[in-house]
Each structure stands twice: as structure tokens, then as C-alpha cells.
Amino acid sequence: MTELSNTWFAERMGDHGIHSSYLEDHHPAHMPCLEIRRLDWAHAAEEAKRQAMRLVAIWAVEIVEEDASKQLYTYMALAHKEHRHVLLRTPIHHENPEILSISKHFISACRMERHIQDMFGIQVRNILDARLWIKHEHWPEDAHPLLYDFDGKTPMLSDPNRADIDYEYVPCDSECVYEIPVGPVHAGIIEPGHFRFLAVGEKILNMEERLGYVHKGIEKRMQGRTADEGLKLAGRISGDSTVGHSWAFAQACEYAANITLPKRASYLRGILCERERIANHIGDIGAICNDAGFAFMHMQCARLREDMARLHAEIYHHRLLMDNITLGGVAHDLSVEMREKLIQQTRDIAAEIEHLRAIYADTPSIQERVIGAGIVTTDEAKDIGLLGYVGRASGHSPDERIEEAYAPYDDLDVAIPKGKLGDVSTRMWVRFEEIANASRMVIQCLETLPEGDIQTPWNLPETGVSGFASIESWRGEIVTWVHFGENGIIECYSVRDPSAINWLGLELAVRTVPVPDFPLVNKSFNCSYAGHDL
């Protein structure tokens, strides 16, 4: 990490006459935040893209200020690989709420300004795609949930007058097209969303994805909470990532709060989440291959992850490791007996996966519908700016492990996977790497597992202080933003998901797809629902 990355940037942004100031209530300190003027917001993002700067996450906040005023915000994150994270945020007034889209300059801030616009009422001009996002039709067309007079306890509504409002999908008039719905409610257990297809006989020739049909409120729900009980909160937000989304909040709170973890906390949060990352790749190569008629491999993988599930609950009592990180550091020690039970899994696992690949590799039915399908281009995953395997399947890699090296990962090697082809073929390659490399550092971890505390007091942050953190979940980046009021008690919350820029992803890697491979293609992407749905 540098401690010039807002300097470096504050310097290119006054050189094209945009003007900034230091924000001294953001944390960590090497990466305070920038306001700049409503009218340079969209030159702000202009100057970032000539920068070859890559768009983390844009959001919106109301604040209660010192004098009980209340204020709205806009904030951008981004990232550069040598100067790392930037955050910039700029004052909507009340009175004309309307912000300038970047979405020209980054397409993937065009569904997070929809949302801005659904859950703030602020109006996004000059906006790709002004349709409703996350609030959909049926919610009263006043109603904006994440301004701070909005009564999230009482229960909302429909709106009868607005029942019959239809999403305008993107239509065709071509006779030889044929429009396919698929969803919202799916086979099996699998959350909702809705997929809408454009075909020629087999052939997709455009797919829309609908989704807000499990959006649970999380960031309202955040407000007026503790930060031992948003961190409870955060943990489920996508049951899957649980210990990412924990990281992610722990460690802002961490940020904001001033505190630093004892190294060997660091050594087990870094264990955990690599655990993670090995568990749910290996289900997903299994189910991939399950979608392709390959039910061996999805019987091998499932064991394996079975035989991983009943050691955390064993050893972490709760088999998708929920409420192992605290704040200050970590919920469960290792004895000497815990770390060789988990040396030993790890290294069989990872040999028998390898074996797996093996037959995977040598099987010509499984192949022949894994290659070449689905492919999203180098030059589509940097635009979009993908994130975790499915970016480094198509050549876009970023890291969080690696860019900003929190710890432990300034102690380990973190090797990243680099496809080109961006297929599904390359993704499964790099979920084999991934699982590989996740566990030589999880062995690595328990081997030198420093000695020390767990735990760090936790000290309350102080009014109105700010903290910031990325980490590199199994799917890719989450990004967390807390901002704390009076005694510790969170007054805003932000949270982006990897899922929530992937999924643009997934409509361009089914093109000319036919669509019985679309749950195939689906799989190799698994964007999270709940993730996106907040």
C-alpha cells in the first residue's frame, strides 16, 4: 500500500481544474477521502478512466450532521494497481437531488446508480438505463427506503395503482425471434431471478437478467445497530461468503475504531477464509460438471466438500465457518491437535482433487461442452471490470490479497491464476489453480501460525468517523463502507459484492449460447442472489 493514493490522484484531478479537499473522518489513514464539487463528479470519473483506474463501487448515504441536519452524499471507490484505493464523495442538496452519470466512462456504475435512484430518490442524469433496479414497480413510487426518515420497520406496502407497470425488457420484432422467460421462482432450492432470452431456434441472441426478489433490506437494517451486531448481520448477507462479507465489516469497523489485529488473528482470518475459497470451489466444479451430464464428478465433489463441512463444525462449530470472526480478530483459537487435523484434510483434498482434474481432463463428454462456451473477451472483463475467476478467466485479474496486502497475505506468496480465453473451460481451470494455491497457504498459515493473542479489545469508534476495507473473497472483492454516529452506533452502511458486477458479465458470455447450455454458462459465472439482493 502507498500512503500518496489520494495525493497522487488529488494531484491529476487538479491538473484537468477539478478541485478536492481532505476528509480527515475516513479510515484507514493512509487512504483519506476526497470531496470534490457536484459538477466535477462526472469529470472526476472521466479522469479516473484516463487514469486506467478501475471503478470499485459507487453508493449513496444520508448523514446526520452535527448541527441534526441532515445531509445527503454520493461516494465513489476506486483503484489503481500502484496507487490502490481512492475514495471521493461529493454533497447532493435536498432540494434539487440530481448527480451526473459516469456510467459512459464505467458501465458497471450504471445498476448502482439505478440503485441509487430507487433507494434515495436521487436523480441520475444522462443515466444508459433509468429502469427500476432494486425497487421494483409494485413499491409505492415515493418510497425511497435508505433516506433516514424512511420508517424501516413498518412493513411496505404494494401499491395497487402500480400493479399492472410491466419491466420493459429489451423487445425484438423479428418474426423468426422467439422471447423465452425463465423464472423468477427456478427448480430446486436456488434463490430467484429472472432471465429473459431473445433466441433463434436454439441460439441466444440476447439475455436480461431481472433481480431484486430477495433484497432483505440489509443496508436499512444496518442502521442503529451495534458493531458486534452488524458483524452478525454482515455474516449472512450471502451465507456462502460469510466469512468475506465478516472480513470485509470487521475490518472497517477495525479501521474506523483505530485498532490493529494481533498477527496471529490475521493467521486464522486468513485460514478461514481460504477454507472457504477451497469449500465452494470444489462444489461448484462439481455442479458444473453435474449440468453437463458429468454425475461422477459432482458425487466426488460433493463428498469432498461434505468431508470439509463436518471438520469446521467440528473444529469452528458451525459448518459454513458463520460467526468465527469478531471484532479485534477471531472467535476460536487452535489447539496443536486442530492445526494437524486441518493440515492433513487440506493436503488430501488437494491431492485428490488433483487426481479429480485428472479425469475431469481426460473425459471427451465433459470437455466438449465446457470449451469455448460461454466466452466473455480480455477486452469486455476490463471494461465491465469482472472480478475474481471469472475476470482472471478473461485476463482481468485484480486481487485484493495481492493490491493491498493486508494481513497475513504480506507474509504468503499469493499466486493468481491468469486465464485468456474466457471460457467456461478457463474458468474451471482457475477454480482447479485456485483451490491448489488456497491450499498450499492454508498450510503455510497453520505451519507458522504465529503466537500470540486471538483478540483485540474493541474500542468504540468516535463520532462520525468513517472506516473503508476490500477483501478478496472466494468470488472476488467485497468492499464494506461504515460510518458510525453517537456511542458506536452505526448510522450508514454500504456493501458491494463481487456478484453485483458480474452478473453483467454472464449476459454477454451467453451469446449465440444455445440455451439448454445456459444453466452451464450460469454455473461457471454462480453470482450470488443474495449477494447482489441486498
Contents of the next structure:
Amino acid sequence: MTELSNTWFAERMGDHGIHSSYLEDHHPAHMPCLEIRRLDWAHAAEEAKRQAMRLVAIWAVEIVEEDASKQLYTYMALAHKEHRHVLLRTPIHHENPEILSISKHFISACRMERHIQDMFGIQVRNILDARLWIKHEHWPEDAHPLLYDFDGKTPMLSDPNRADIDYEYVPCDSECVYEIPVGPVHAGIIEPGHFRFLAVGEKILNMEERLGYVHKGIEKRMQGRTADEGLKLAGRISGDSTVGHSWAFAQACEYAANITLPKRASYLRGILCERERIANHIGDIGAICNDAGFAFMHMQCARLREDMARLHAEIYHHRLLMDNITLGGVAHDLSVEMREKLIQQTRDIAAEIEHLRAIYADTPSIQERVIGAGIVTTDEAKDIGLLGYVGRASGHSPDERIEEAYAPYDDLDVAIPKGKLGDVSTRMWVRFEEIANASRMVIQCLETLPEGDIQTPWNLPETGVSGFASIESWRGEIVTWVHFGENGIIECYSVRDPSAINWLGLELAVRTVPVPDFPLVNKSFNCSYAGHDL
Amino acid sequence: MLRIMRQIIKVGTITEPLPTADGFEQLGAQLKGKIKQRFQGSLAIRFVDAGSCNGCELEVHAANNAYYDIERFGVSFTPSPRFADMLLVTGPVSINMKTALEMTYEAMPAPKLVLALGDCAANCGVFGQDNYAIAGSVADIIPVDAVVHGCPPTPTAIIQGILQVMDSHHHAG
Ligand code: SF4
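Having seen the form predicted on its own, I'd like the form predicted in complex with its partner chain now, please.
Expanding to the full complex; the earlier chain stays at the top.
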């Protein structure tokens, strides 16, 4: 790949006196990484905001340099609709580890900055909310697991002195307001997290999320692994997005190693990813209806989802499509007969969903529940940078399949639904539309599947290189950054699931919603706890 | 309404007879019998995700779909541990979920049956026991009656696992 580097944002920063230098060991060149001075950090974010860029992620790493010294850096990834992604990084002093917060410019940075504080002990100055986040109160105070010298192999013991310290939820002194704590163990078959409601009568005044319960140390766990081992782990960051996460991880490694996929392999990945999208939307549509008492849809959708899982087991050897993406390709090729089966089923399911959609649209009892429920306005959605179907339902629709246009989407007719009202009903509408669009793309891929290999041989990335990738999973954009040390061993790693941003949208959506409607609104977002907590 | 009825009739009953291979049918009948005998026909399960990737949850949901229809054996999922006969736990136990899992277990009445579901619940899976954020496998935290492997286990394996707990002599009587 001898692409020219993308210098657009470096020039914009230059206009404002922010000097940056291009880092050649960061791939790919069209998503450049620029090093800036620490004192320009917040200023650069401000400029990005002015350029109508969105914040993709902010994270920190500790890298062992060639001379064996350790260096802390913070990274910020930004995206512009046309000029695509740019990464900024700045070195952090070891003796006085601190950085200025950018949460004033990008509100979604706040929780990621809290993650940096928890994991590295870097102090983020002027942060809008300085409370602990992933680091729960019972952790030893000096535990910062992502520091290089932290022992990541021994289970941490709770600090008895800190066990009683409670998280300070947003208080309310008014006598008419009551508090409802929910979780971490929820009533249904769902993931754990805590919600703190402040309610007046039936209405929610404020809802606060407290997450981190399923934190499994994934970022630390990646360190010291081969890319192959890492890929298996990436496929288990959030089980329902196994294709999306594996693809993002593999793509970041492939960029780092400078290898490109055979065309056939990228088509096969597209089929996997779009089938994952269809299966999850179908499951969610059923579950959303079920939360509003319309069990009929739930039974029908669960049946269709099961049909998909069974065909996946037959063709891809896994009901949820885990471990189907390899470094440089895919695990399974499709015979003509399998292609026929997939085309047939995709077509049948799309038709059945259209039929169910008509029934759903004609049923007043469900329509009354979803219309106008749990609204996120366009301004709010843009402010937070909401992703995927949640963003699309609120008039904010970044889509990497169009903007980054990675293979195979450069060959496909990608259409995305653009909603505006931002209520449960619009999120449902977006999901129905996405099933139709994804089905069309699956069939297009299957019918025009190029001949050739399904695998480019993997070669080890050079020491010290990094790869960054952005993939449009069913929930929205997943970004992964991987940095390699010697012998192709992963030295540092960061991932941002769309849920890390979309969870914020839920807090806004449920204000003034009746408490009993919370499950319905929550389901329409269906953020991943596992993907957020890592 | 008519359309809903038509769709229901068109799809018909899709619930499958129990697979006959590996003596499953007998086990199914046994389970129903056991549930009848020990729990008056109804086994209430409380589900806890102690740190899973959510893949296991998808398959627990699938065990409830019309094909498998786990309810036909008398199995139901309850929102409270207070009414639960069995705890179904997925995931390695994260340090941030350890207390919640212990409290849920404490809140259950006897016989406190526990099924550890999936490779993670069994032995921490890809996340590993040598991990600062993982307190251990489910059996390291609370007593476990049966373990189902798989990443994730299939709905059939889940149903088999529940049978296995019912069969365990750990809480006999
Ligand atoms: S066993 Fe597999 S599917 Fe289940 S929680 Fe663990 S990684 Fe996820």
C-alpha cells in the first residue's frame, strides 16, 4: 500500500498554530496518526469540533520504546464525513501524569477519560465528571491495571477499607422525588449493570447508569498475545457482535502487517457481517414488542432468528458465527449449494419480516406504546455522536460502510435509513429498513461472489507498528487499535464498542418517560454491557 | 387480528419432539417427572450473568424459542432469587460481579441448585483465571451442581444441563 497520507487535519491544525508530526509506524496512511504537543491537546479537540468532526474514541497506552524506556501516550481518534479518520497522540509525563480534558468539546469523551484515569492513574484535568467508572469502589486505590508494571495475572483482592465507599449518584433533595435503584442483577435474561432512577410520580426525572460490572480486563489480556490469540478474544468482546469485533480486530492487524484481502474473502466477510445485522435486528424487534406486551411478534421473530442460527451452524460451524474471520481472510468458503441455501433463506426471511412489519404497523396497541416514546433529538444525537441505528433514528447517521467504504462495500449499493424523530418507533423503523437493506446486500454479495482465494497468507507485523480499523458492525462503528512489539506479539491494544457512546443516549431518552416504559426504551437501544465494560 | 391469527395458523406448531439420539427423550421425560415430583411441576430458574460476553445469553433466549420451548418441561425463568429453585450462571465471575452473585445465591431458598453455563462459567474460558479482573470460575465462588461446556453451549446442551442438575445427587431428597 503506497497511499498518500491524508494531510487534511494536519493542515487545519496548522492554520491555528498547532504543530503536528506524522507518525510513519501507524497504519493505514489514509487514517494518519499525528503527534502533537501536550499543551495543544484540548485546543486540537476544539478545532476538530469546529470542523464538524465527531469524536471516535480517546484512550491511553504505555509503550516500551526501543531503548526499553516506557512512555505513556494518550490518543484521540476523530472522524470527518469526507476526510475520514485521523488519530492524534501526545506524550504524557511519567512523574506528573496529567492531561487536559476534552469533554467540554465532546461530551462522549467523559466516560472514556474516566476509564483512562482508572486504568492508568493519569489525571484528566477539568473533566466534567471525575468519579470512578470501571474501577469500582472496592478496588485497591493504587490499582491501575493498564500500567505496564501492574501485575495483570493475579486476581485483584477487594480492599476492605474501600468496600463500603459508595458511588455518589446525582442527588436530589426534593421531598417529592424518590430514588429507585435497579441492578446490577436485572429481572430478565440480560447483562448486569446498575440504573439509578430519580422519579416523580410515574415519571423519570433522571436516570443514571453505573456500568463496569462485567469488566474482564480484555485490554490487559490482549497484551503479550499473538494476533491469532487476540482474534479469538476479540470475537468474545460482545458475543452478539462477534463478526463486527473480529473484523475490526483482523482489519487493524492486516493494516499493521500491510496485507490486503482477496476480493472473495472480503465479500464473504460482508455476508457474515450483514447476516449478523439481520439476526440481531430480528431478535431485538421481537424483544422490543415483547416488552410492550406484544408476544406474538416475539415468538415469530425468535423463530426466524433460530432459522438463521441453524443455517449458520450448518454452513459456518457456529450458530452465532464466532471464529469465522481469520487474519487475512475467512475460515469457510461457500460451495454453490451453500450459496443457494443462503440466498433462499435470506430472501425468505426478508419477505417474512416485511409481512410481520405490516402486522406490527397495523396493531394499535403496540403503536401507541412506541410512537413518541424515549426521544433523542437530532441536536442531542449530534452532540453525543450517537452511532448505528440509534444515531440514524435521530438524524445523525455516520456509516463507515459509506464513509470509509472498505471492501466489499465499495462494490455494493449501501443504502442507509435516515430517521429524524428519535423515538422507539423510529428506531424500530430503522431496524426494519436495515434488515431489508442488509438482505439485499447479502444477496448481492452471494450472486456476484468473485472467484479466488479466501485467505492471504498472514505475515508478522514489524516491531513497533500499529494498525487502526473502523468497521460498521450491526450496532454501529467499532474501532480497534493494535500496537505490535517483537515477533508479532501484541503490546498494546484499545477497542471502542459503539455502546461506549450510545449508552449516553439512553440516559437522555428516558427523561420524562414513565418508569414502566424504561425496559421498552432500553431494549430499543440495546447497548452492550460487555462491549462497554471490556 | 385476523392477520395475526392467519400467521399463527400458517406457521403452526414448530416445537420439536425431543431428539431421540443420546437418550434425550428419556431424559426429557425424566426431567418432567423429576420436576413434578420435587417441584410440583414447576422449576423456577433465576438467571445471573456474572461477566459473560452475552453470547451465552443469546442461547438461553434461544432455549425459550418455539422450537425448543423449554417451558414445556415445567421450566420458567423468575425475576427474583427468592422464588428460585435453580441459579443459572454464565460468564467467568468478574471481580465487579462477585458480590452480586454471592448475594443472589444467599437470597435463594433451599435446595439452591446451581448450573454453571458455558466455558467461561466452567473455567473462565478465553478470559482466563490468571486475570486481575476475574474472581474465578463459578465453582470458585458458589457451590455448583453441574457444568455445561460450549462457547456458547447450544440450546440443546442447555436443556441437557438442566436435566443434569436435576439428576445430581448433591441435593438428593
Ligand atoms: S462461554 Fe463463550 S459465549 Fe459464553 S460467555 Fe464465555 S466467551 Fe461468551
